[in-house]
Every structure is written in structure tokens, then in C-alpha cells.
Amino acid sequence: MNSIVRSTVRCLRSRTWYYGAVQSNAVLNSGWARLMCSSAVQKNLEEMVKRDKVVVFMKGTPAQPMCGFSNAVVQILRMHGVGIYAAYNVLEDQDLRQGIKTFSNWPTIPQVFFNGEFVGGCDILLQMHQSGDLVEELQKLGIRSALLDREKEA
């Protein structure tokens, strides 16, 4: 019974409602509830990554990153003048932290999404920045990189 309650609380914390507990022989099937919660969390994550042009799942917040890799992603986006993006602090919710890893099939945090598509983590964003590919990808999103303006000034 406690596992059903914990599963329900996790889903409610992630703002996901579900009904999936099945009673058979006076025993609640917690596996079914977890499956329903997992499915609902994955659907919620899909909506989260599609809601904004740029979405970052990170440790901490853009104002106060809690790890060097998350800080690097914030700094790269800042250098390019990307000031408006959705950022989700995975340290506040373990289900979100594990759920995004499952959703993207990528084991580490931070994770960056452009228009609902998984881009990668810190290392990939850094490579894109260094190669100039990030400028092109941002243009596809309708975001003009601030680095283009700096190049003209120099």
C-alpha cells in the first residue's frame, strides 16, 4: 500500500494526474500504478520539451547553477544572447531527474532541447559552440546569436 501512496505522491508532485491502481484479491497492484505514472510522466516531459524553443534540464537554476556542467550550458547560451528559455531544476524532483534521462535515453544532466528535439548535454553544446554549428541551429529557431553582432564589431 505504501508504494501506491509514494507513486501517487510522485505523480502529483510532477503535476501529473492518473488513475491506475487495480485491486485484485484485496491487494493493490503497485506495478500497474507505477506504469501509469511512468507513462504520464513521459507524456508530461514530451509536453515540457515542446513548450519552448529552448529547454534545459539542469542542476540548479540559470541564476544559480549547482554543477559546473550546468553552469557551462548557461554560459554558452548567455554568450549567444539566448535569454529566454525554459529551465527545469532536476535537483528539486528525483522523478523529473530520472524521467528526463529515460525520456531522452541520455544518462547525464544537463540536457538541452531545441524545438522539442534532444540536442545533447554540456559536451555536445560546447562542441556546437566551438564549431559554429550552434549559431546555425539558433537561427533555425529564429534566434539570432549575439556572437554574430560581436563579429561585426571586431
The other form holds:
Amino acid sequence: MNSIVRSTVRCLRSRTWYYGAVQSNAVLNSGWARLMCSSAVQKNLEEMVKRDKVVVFMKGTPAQPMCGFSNAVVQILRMHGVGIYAAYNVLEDQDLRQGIKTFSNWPTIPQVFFNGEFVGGCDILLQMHQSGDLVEELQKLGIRSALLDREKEA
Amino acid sequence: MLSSALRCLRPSCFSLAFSRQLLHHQPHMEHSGSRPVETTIRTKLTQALEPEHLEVLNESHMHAVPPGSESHFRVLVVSPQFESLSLLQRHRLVNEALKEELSTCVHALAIQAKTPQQWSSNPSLAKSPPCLGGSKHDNTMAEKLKAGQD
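Previous: the form predicted alone; requested now: the form predicted together with its partner chain:
Following is the full complex, with the preceding chain placed first.
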């Protein structure tokens, strides 16, 4: 209950809203404050990427991705059982879209952050998944990959 | 049956859906007049990374853009310069080489960056996921497509 109150307060303060707690476990932030200057955007992004363990900047939403590469990231996270993460839809705001590219010095979307650190895009996440590195990286975040349990069952 | 379904969820099965084996290599045919962006990408990656093997694929036809577009690419770069570099560092090198294109006409760039040893042990080209029509809803696409034609 307390975490819900804290989240709501944070929503009202930062003018973002959380969506989809009922429809999906992924937490979606939107309603990006539009009047920020670029340095304020960068500062805000710094806070945003650190606010949650797993943060994804994508096209569309986890429930309805609007790009195949963004969808691949969503599917990989889902496969590993990462049910709670912050997902920001860059199609909703061009300032956010450009801001995150400048922030991470990375030209494309999607972008994935673990504990505030930029991991990469879809290609890197896919390769991490294929190599087994993703299971390890999630472990460092305190997230147990669902694939470990499936291997046990098999 | 359940156990075989669960096996399909393992990384090896997932990777099969996203890769195909290269059966043979074909030399790239130069058509710089009709494919200027592809040619530029090939030239810049060759100069920057001195690859032992390079593939540049225009995947624009897989996306919601007009026929003949040069907006979505997949590159496979095999270079000894990638030795001891992390995936992120390798991809940043590729991004840096194509900085100008990525800030103008190239909307999407899928990257595979391998060392020669990695390539010889697994010579497979990954496959891009199906488009979900994002470019249709992207009002910056018109500018990017025009930049590619200029």
C-alpha cells in the first residue's frame, strides 16, 4: 500500500502517470513534461533511468509495441519473467525520443538500462539472451530469470 | 509434450527463429547509382573497421516505407578490431563510423559485430523481427527518406 501511495505522489510531482498495473505487470510512464529545456531533459533522464532496475525506451508499449525491434526486447524480458519494468514510449514525445538518444549517445530505439546503466539495444539484448549473459545480468539486479526455473522443470 | 514445448523456450530455439545459416557467400555487386546509402555504409565501415567480412543488407522493404527506400539496414561486420571489446563497445564503433547516416537518412540499424574467430565458429546472419508498422506512425520518417534521396 505504501509503495502505491509513494508511486502516486511521484506521479503527481513529476507529471507522469503509471499505466497497466491491471492489464500487464509492465509499468508504463507517459505524459512527459513538454516545457523542459534540453539540460533539464537530460537531468530528468538521469533520474528516470535510475528510478527502476530495468528501464526500456521503446516505440509503443509493452502491451502494444509499435516496432519489431522494440517488440523483441519486450518478448525477451517476458521470456525471462521480468514482469516489472519501466517502459517509456518515445513515439509519444519527440523531446523524449531525441533526449534519450543524446543521453546515451545511441542513435536508435529501443534502449535498455539496467540499474541506471545503458546496456544496449535489441541486438545486444538478444545476444545476451542467446549467450546466457542476460540470466547473469538479471541475477545481479536481484531478478531470477524464469528460464532457470524452466530448465529445472525440463 | 509439455517438456518439448518448454524446450522451445530455451535460448537455442529462440535463436533459430532469429538466425539463418549462410550457405554461400556472394560478392557484392556495386550499384552505387541506385543505392547510394548502402554504398556509403559499406565504404565507411570498410575504412573504419577494416573488416575481414562485411555484409550490408537494405531491409527497408520489410518496413512500412515506400519501395526503393534506404532507411532500414542490417550490417554484419567481422573485424579483428573487435577483439577484447564488449558488445556495447563494438556497436558504438559501428555507430560512430555511420554517425552521419544515422543522424539523417538511416532510421534503423541492426548490428552484428564479430571477431574472426566468432565468425568462423558460427557463420550465421541474424534475421530481423517482423515490422510492426512503427514507421507508418512516425512523422519524422518523411524527412529521413528525403535526406536519403538528396
